[in-house]
Each structure stands twice: as C-alpha cells, then as structure tokens.
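First comes one chain, alone, set out as structure tokens in the form predicted alone.
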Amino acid sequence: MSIPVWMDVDTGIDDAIALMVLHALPELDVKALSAVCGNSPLSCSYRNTRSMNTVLGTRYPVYAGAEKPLLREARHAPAVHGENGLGDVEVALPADEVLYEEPMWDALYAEAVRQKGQLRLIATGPLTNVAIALTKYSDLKDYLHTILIMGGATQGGNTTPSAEFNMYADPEAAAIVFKAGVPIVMCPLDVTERILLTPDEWKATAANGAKTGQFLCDILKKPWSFHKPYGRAGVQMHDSVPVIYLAHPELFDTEEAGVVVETKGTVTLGKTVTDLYSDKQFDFKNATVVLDADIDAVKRIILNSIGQAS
C-alpha cells in the first residue's frame, strides 16, 4: 500500500529534482504539492512547481502559500538557483492546467482530514506554510502522520555559521512547527551536503536519452557555476533526502533528539539547537534526526528516478 504524501516546496533546483524522485518512487502516492516563498519569490516558486507537471507529464494539484515569512523580510538565493529559481531555465506551464485557488493551508487541512491521520507532509523550503496551517487549524496536528523536513543542521550552517537557509529564512515558523506536537523527521545539512551529483553523473542521464536527464543538466548549470570555485565535486541534492527517507528509511541512521529553533539570537538566529552531542539534555524528544545515510544507494535512487521520470 502506497504512502499518501503532500510536498511543500520553494522550487528551487534541488526541489525540482526531489519532485522527480517523489514522482518516480512507487511507495509514495502524491496527493498535492504546494509552494512557499524561499529560494525565489512565491511568484517564481509557485510557477516552477506547476511547471514540473509539464516536465513530469503529471496533473498534480499545486496550491500557493505564503508570499513572505511570518515576521521577517524575505530572503532568496539567486546566486545558486538563478533569478527564476530554476537556474534561469524556462519551462512552459501545462497547456491544460487546472488552477487551484484555495490557499495551501486550507487545502492541506482538508486533505489531512480525508487521509484520516495517514498523510505525510514533506517540507523542503522555509516552514511558513506549515506554521500557518498548524496555527490556523489547531487539530491539524492530529491528522498529520509525520512532517519530514529538509532543514537545520546539528553542527554548522550554510547561510550563517549557525543556520541552514530554510531555518534562517523563517525561524519563527520553524519554531512553531517543532513545537506543534507532530512527529518530525529532520534531514539536516550534516547528511544532505554529502549527497552530491557530479557532472559526469548528470551528463550520463542525458546521454542515456532521458528527457529529464537533459532537464537536469540544464538546471544544474547555475548551481555548478556557484559551487565549482569552492572545490566541491558536484551539486548537493538536499531536498531529495526526506523523500527517499520516507520510502526507504532503512538507508538512514537516525537518533531521537530534542530540537529547538533559535529566534532571538543575532549570531545564532535560525540555529537548530539539538541535544544530540551535549551532556545536558532537553526534557523532551520532538524529532527523529537523520545522522547518516548509505550515500551510494541514495544517489542511485536519485539517478534512477530521473531516468524513470522521462
């Protein structure tokens, strides 16, 4: 029996790749997608998410969410994702597209109720949409089976020395989500930064004739131009990690932890403070934190998924 999934994204190059993986995995049943402001403005992330229906030949419902963080100015990442969020690659919207006017949080609640507590929510952007939904519907926590998050870090950050981008972009929203009482799986930078696709690997997908392989090559040009000068071997596949974890948890090592998101600090704003490596422990365990992965197996799933998506 497949697992019902809702995925909330800020599409985003690694989000786009994660959507290809999500679509390809037979264990997962995609109920809907939603977009949030993050890697790019909502106008771009919403359009990009809808355009993935063109790439995949699908008709997944796509809902728009928050245009900005709860309390802060929006932050974007054009140096990595391009001005439009897809490496400045233009993808047409589906010719027969159906637009869904309902806000993400209302549609998510309705779907969670329909799924009777079995819906898994994967969130790979800032957690603004999720926080709004949990705040508006106090009983949503009882209808969500799990929230799987790409975000945070147990050691350092990629936006500041303390914070990962999604947490830093809307720390107040992240704090709400981690306090909500829904079971959480946190896939932090410590693991996601190790899931790299190299130029040889993504070029091979195009050479094999996969249409999505050529799409992969096109969208990775922008982040590769950003990462290559730093001596990295490839481009990180952050957002595919929670998708693959949901389908194949056996490929990952985890530990239960207490996690709190810093909202008041200056140097530490957006830091996911865990008790994984401290003598002093929190008096709660609110997240399953992914600590390690079978890197080769995860990469095989990503590359195979891209081939299947064509």
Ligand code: BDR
Contents of the next structure:
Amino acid sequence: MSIPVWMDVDTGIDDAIALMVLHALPELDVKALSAVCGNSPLSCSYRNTRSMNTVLGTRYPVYAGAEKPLLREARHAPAVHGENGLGDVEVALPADEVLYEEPMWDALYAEAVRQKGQLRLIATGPLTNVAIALTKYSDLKDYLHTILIMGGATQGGNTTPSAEFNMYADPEAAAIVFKAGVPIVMCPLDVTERILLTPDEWKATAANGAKTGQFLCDILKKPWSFHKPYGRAGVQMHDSVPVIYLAHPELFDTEEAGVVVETKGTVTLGKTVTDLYSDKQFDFKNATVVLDADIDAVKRIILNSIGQAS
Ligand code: BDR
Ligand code: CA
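Next up, the form predicted in complex with the ligand in place of the form predicted alone?
Entire complex below, previous chain first.
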C-alpha cells in the first residue's frame, strides 16, 4: 500500500532532486506539491516546482503559498541556488499545464481531510506555508499523520553558527510547527550534510543516458561552484533525506527529543534547541530526530531515482 504524501518545497536545486526521488519511489503516492518563498522568491520557487512536471513527465497539482515569512523580510540563497533558484537553468512549463489557483493552505486542508489522517506532509523549505495552514485550520493537526522536515541542526548551523537556512528564514513559523502537536520527523544538518553527490557520480548518471542525468549536471553547476572552494567532496542532498526516510525508515537511526526553535536570540535566532545532549531535559518529546543513515544506501536511492526519472 502506498503512502499519501504532500510535499512543500522552495525549489531549489536539492528540492528539485528530492522531487525526482519522491516521484521515483513506489512506496509513496504523491497527492500534490506546493511552493513557498525561500531559496528564491515565491514567483521562482512556484515556477520551478511546476517546471518539474516537465522534467518528470508528470502533472502533479502545484499550489502557491506564502510570498514572505510570517514576520520577517524574505531571505534567499542565490549564491547556492542561482537567481532563479534552479541554478539559472531555464525549463519550459508543460504546454498543457493546468493552474491551481487555490492557496496552498486551503488545498492542503481539503486533501488532509480527504485522506482521513493518513496524509504525510514533507516540508523542505522555510515552514511559513505549514504554519499558516496549521494556524488557519485548528483541526488540521488531527488530520496530518506526520510532518517530515528538512531543517535544523543539533550542533552548528549553515546560515549562521547556530541556525540552518530553513529555520533561520522563518523562525516564528518553525516555532509554530514544532509546537503544533503533529508528530514530527526532523532531518537536521547532522545527517543531511553527509549525503553528498560527487561530480563523478552526477556525470556518470548523465553518461548512462538518463535524460534527467543531464538536467542534474546542469543544475548542479551553480551549487558546485559555491561548495568546491570550501574543499567539499560534492553537493549535499539535504531535501532528499525526509523523502527517503518516509519510504525507508530502516536506513536511518533516530532519537526522540524535545525540540524548541529560538525566535528571540541575536546570535541564536532560528536555532533548533534539542535536549539530546543535555543533562536538563524538556518535559516533552515532540520530534523524532534523524541522526545517522546508511549513507551508501541513501545515495544509491537518489542516483537510481534520477536514472529512472527519464
Ligand atoms: C536547506 O536550505 C536550502 O538551501 C536547501 O534547499 C535545504 O532545504 C539546507 O539548509
Ligand atoms: Ca529546500
């Protein structure tokens, strides 16, 4: 039996790759996608997500969400994801595209009710859309089975010394989601930083004749130009982690933790404070935190998914 999934993305190079993985995994049944402001402005992340229907040969419904974080100015990441969010690669929209005008939160609520408590929500961008949906529909929390989040870190950050990008971009939204009472799977930098695709691996995927392999090479040029000078071996596949966890939890090690998102700190804004390594514990456990993975098996799933998507 396949698992009903909604994925909220800020496409985004690694979001695009995660969508290829999502599409390829037979365990997952994609109900719809939605876009949020994050790696690029909403106009770009919404368009890029719709253009993945061209890349994949699919016609998944794509809904737009928030144009800016709840309280703060938008932050984007053009140095990693390009000005358009997709490494400045232009992909045509499907000629027969159907546009879905409903805001993401209304469509998500209707789908969650339809799925009677079985819908899994994967979120790989800032949590603005998810927070708006949970706030507008107070019973949505009872209809969502799990929210799987790429975000946060139990140690340092990638955007500040304390915070990971998705949490830092909208800390108030993240705080609402972690407090909502829906079971949460948090996939932090601790594990996502270690899922790296190397240039040899992405070039081999294209050389194998996979049409999406060439797309992969094209979109990875921009993040590789950013990461290579730091001496990294490749580009991190952050956003594929919650997707693969949902289909194959047996490939990961997790711990139950109390997690709170810092919204007031100056140096610690957006930090996901966990009680995993503390003598003092919170009096709640609100998240399953993914801490380790069978890295080779996870990478194999990503590379096979890209080969399959052609
Ligand atoms: C996260 O931030 C974005 O740049 C990536 O798409 C990923 O979701 C990693 O911190
Ligand atoms: Ca993302």
